[in-house]
Amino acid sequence: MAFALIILPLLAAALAVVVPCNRRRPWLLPSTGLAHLALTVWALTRPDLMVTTSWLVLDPPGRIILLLVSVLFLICSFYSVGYLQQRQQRSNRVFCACLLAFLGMMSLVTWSHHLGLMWVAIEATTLASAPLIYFNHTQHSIEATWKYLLVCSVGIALALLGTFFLAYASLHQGLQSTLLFEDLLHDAPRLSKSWLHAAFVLLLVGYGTKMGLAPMHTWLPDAHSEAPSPVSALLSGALLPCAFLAILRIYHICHAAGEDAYPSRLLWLVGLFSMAVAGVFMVGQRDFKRMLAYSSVEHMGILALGLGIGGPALFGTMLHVVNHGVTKCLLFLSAGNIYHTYGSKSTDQVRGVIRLLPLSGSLFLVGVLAITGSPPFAPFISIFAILNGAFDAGRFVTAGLFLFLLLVVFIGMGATLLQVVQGRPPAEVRHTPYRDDVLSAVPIVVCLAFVLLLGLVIPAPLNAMIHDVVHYLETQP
């Protein structure tokens, strides 16, 4: 099953290269997305399909990330068809091929149980997604693409060094050197503690760069704000959780070694720092897509904080991976409709969105309220669970700082939101021919349905999957 989920998008990407019709080619995206989701659901309901080889295993955390990646890709693929139809003057061959390859590489990340293979897969996601950021061929997009490649390349190089350190932690103790995840978990109590600590620091910095944790986040605001909206949605909602999955697996090894106190301190420190950095840059932010990018930095900090708190907050952390993903997809897609209408991301030009685009403007308004943790939306539930976990763990100062930073972010995003949705649209865009249509609106409405549903009730299958993750992380091998 792993081979099918990885190879299917790659074959579709090859087909996208050879299909000559610029108008029909984008329909490969939803077709592949539907097949990928069907295979994902089949794999999740068949335990015998979750182990392909010792290198490819779909463990409990991987199941949640794979399902999230597949669902978000399907939603964004339908939106992308309409997005590309509005840009018929530009060839979409590279866009379609790279987006499909991007899906294949993210799927490989979720299945990888060899840390070397996981490193290759995460690096491959960078190479597949870089041309997508450059799709608009502007000066800012090429700058964002180069920054993405350079910063993430440095980060992934540090992650490779950390992977070597982790292998040497076995060799130093006279054990057989291995990068298989199950072997590392089994041998974790006998690993060299000093080499394990050094490996975790390098891996946290390396994969934290791809995850967008501060201060390694510098590529993220540019890439998310300059990429096409469906690409931004996948970068934020799907790719960042893949990087989080890599950190989660390294943390699991430290926990199995009985050394979780050291990584926990680093995680909650970098988590709070990421939230603080995001809050500072969101206050007074005049670019609404850049605001959403800094929101991603904030929420990756929340995930790091939740993982650092551990035990009582793990359920909320894994739930927040899903809640953040679908909410950020809603926001970036609705922001894409706004940008297409106004031709600008600046609040100086973008005003009165509710009047000009009632549907997209309303969805953007609801999305911002949701992502800031307002009830009754999904992020409120997971953020509250993490906060409750902090109190249960006796981390009262951490919980207080968490609440304060959430307030700063709410104020910053709220101020930008009011500038965008209120007032009268500028005269030059009042008679724009663009209006919300089926392909640009229905995917966003679907995201809103998920955000509302997960805020009111957690479906039993998802609830069981998250509890499996918590049990999996807390159980000693």
The other form holds:
Amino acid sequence: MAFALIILPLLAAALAVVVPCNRRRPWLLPSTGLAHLALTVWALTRPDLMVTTSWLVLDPPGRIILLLVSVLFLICSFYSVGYLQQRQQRSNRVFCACLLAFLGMMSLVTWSHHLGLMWVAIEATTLASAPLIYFNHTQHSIEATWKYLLVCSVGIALALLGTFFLAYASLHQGLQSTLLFEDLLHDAPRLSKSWLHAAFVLLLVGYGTKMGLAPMHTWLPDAHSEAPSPVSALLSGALLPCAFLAILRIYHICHAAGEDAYPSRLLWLVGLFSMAVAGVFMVGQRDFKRMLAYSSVEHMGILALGLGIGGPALFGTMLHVVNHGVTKCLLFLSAGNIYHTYGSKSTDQVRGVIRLLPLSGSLFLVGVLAITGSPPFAPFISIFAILNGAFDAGRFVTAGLFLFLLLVVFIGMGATLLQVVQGRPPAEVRHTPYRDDVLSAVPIVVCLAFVLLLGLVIPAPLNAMIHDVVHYLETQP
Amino acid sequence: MTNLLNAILVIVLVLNLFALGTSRILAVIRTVAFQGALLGLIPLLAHEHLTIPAVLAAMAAMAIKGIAIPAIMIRALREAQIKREVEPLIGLLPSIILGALATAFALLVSDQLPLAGPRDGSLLVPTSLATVLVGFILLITRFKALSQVVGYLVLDNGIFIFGMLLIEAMPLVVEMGVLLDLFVGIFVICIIVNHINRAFSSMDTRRLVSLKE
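Alt. form predicted in complex with its partner chain, vs. the form predicted on its own above:
Below, the chain from earlier opens the complete complex, with every other chain and molecule after it.
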């Protein structure tokens, strides 16, 4: 099953390279996305399909991330068709092939139970997504791609060193050196403590770079704001959770080793720091796509903080991965429509969105309200669950800081949002040919449906999956 | 065997300093290529029992690090037709001194590390740490895009040396995956370098500063 999910997008990518017609090629994206989602759902309902080899296992956290990746890809693929139709003058061969390969590599991350293989897959997601960020070939996009490639490659190289340290932690104690996740989990209590700590630091720095945790986040605002909108949505909603999954697996090993005080403290620190950095840069932010990128940094901080609190906050953290993913997808896609209409990302030019683009503008408005944690939308539920977890764990100071930083972010995002939404559109864009159409609006409405649905009720299967994760992380193997 | 291994590792350390002290990009690329090819020899020496996967991994590493990657980079350099000096942030001599300090630091630190087994008494761990540090120095103190890529390669070589301790944990497929990622990574980076050069008429990454708050 794993092979099907990983190879199908890669084959489609190869097909995209061969197809000569620029107009029909983008339709490969939604058709592959549909097949991928169908296979994913099938795999999730059949426990016997979840173990392919000892290297490729779909564990409970992997299931949630795989489902999230698959759903978001499908939504973004329909949007991409519309996006590429408006840019027929540029060849989309590289774009389609890389986007499909990107899906294959993200699926591999969710399945891989060998830490070396997981490293290879995460580095491959960087390489597959770099040409996507560069799609518009502007000077800004070159700069963003360069930073993305260099910062992430160096960060992930450190994660490889950390992976080696982890294998050495077992070799040091006279065990067979291994990078199989199951073996490491099983041997965890006997691993060398000092090497395990060193490995965790390097892996947190390495995969934290990819996840966009401050202070390793420097590439993220540039890459997410310069990439084409469907790519930004996938980078933020699907790729960052893949990096989070990597950190979650390492945390799991530390937890199984009975050494979770040290990782928890580091995650707590990095999480709050990310939220603070994001808050500082969001207040007075004039570029609305950049504001969304900093919001990703903030939410990755929330995930790290939730993992750092552990125990009672785990349910909320896993739920927040999903809720953040769909909400950020909604935001980036509607921001893409706004950017396309105004040709600018600065709040100096972008004003009166509601008048010019009633649908995309109101979706953007609702999205910002949702992502800042307003009820009745999905992120409110998960942020509330994490906050509840912090109180349950007796971490009152943490909870206080968490609330304060959420408030700072709310004010920062709110101010930028009001500038974008209110006022009169500038004269030069009032007669823009762009209007919301089926391909550019329906995917966003679908996102909104998810955001509302998850805010009102957590569907039973998802609830069961998240409880599985909590159970999986809490029990010793 | 250990003597030969240590001799190679000392050469690797000397090549680090050489990479720090050379002013021409082409010479630095060749230095790092030579270092990469030498590293390919280590798996043949570090283990008593040679297995076919180990030999294959060694050959692949030598081919990719010693031939393929330098070839791509030299092509990118030729297409760019720029002034071929590295133009470091700090002078070449201070870079070498910094590199020597990093090497001494790595040797001191690895003395304190809890290492396992007699095999690890060799220079493998200190060389690995020193090479990683030198890679960082190159990344931080160089402005030309291609010289930063060289820094990344040196960093990667350092990590590769540490991986030699753990050949059992890294199956051939994963080892090949790591090398393939490195190769494709450098390939993509060189394409971007070329575009930077065309769009900015320079490879100087100090010009890439328009994205900020």
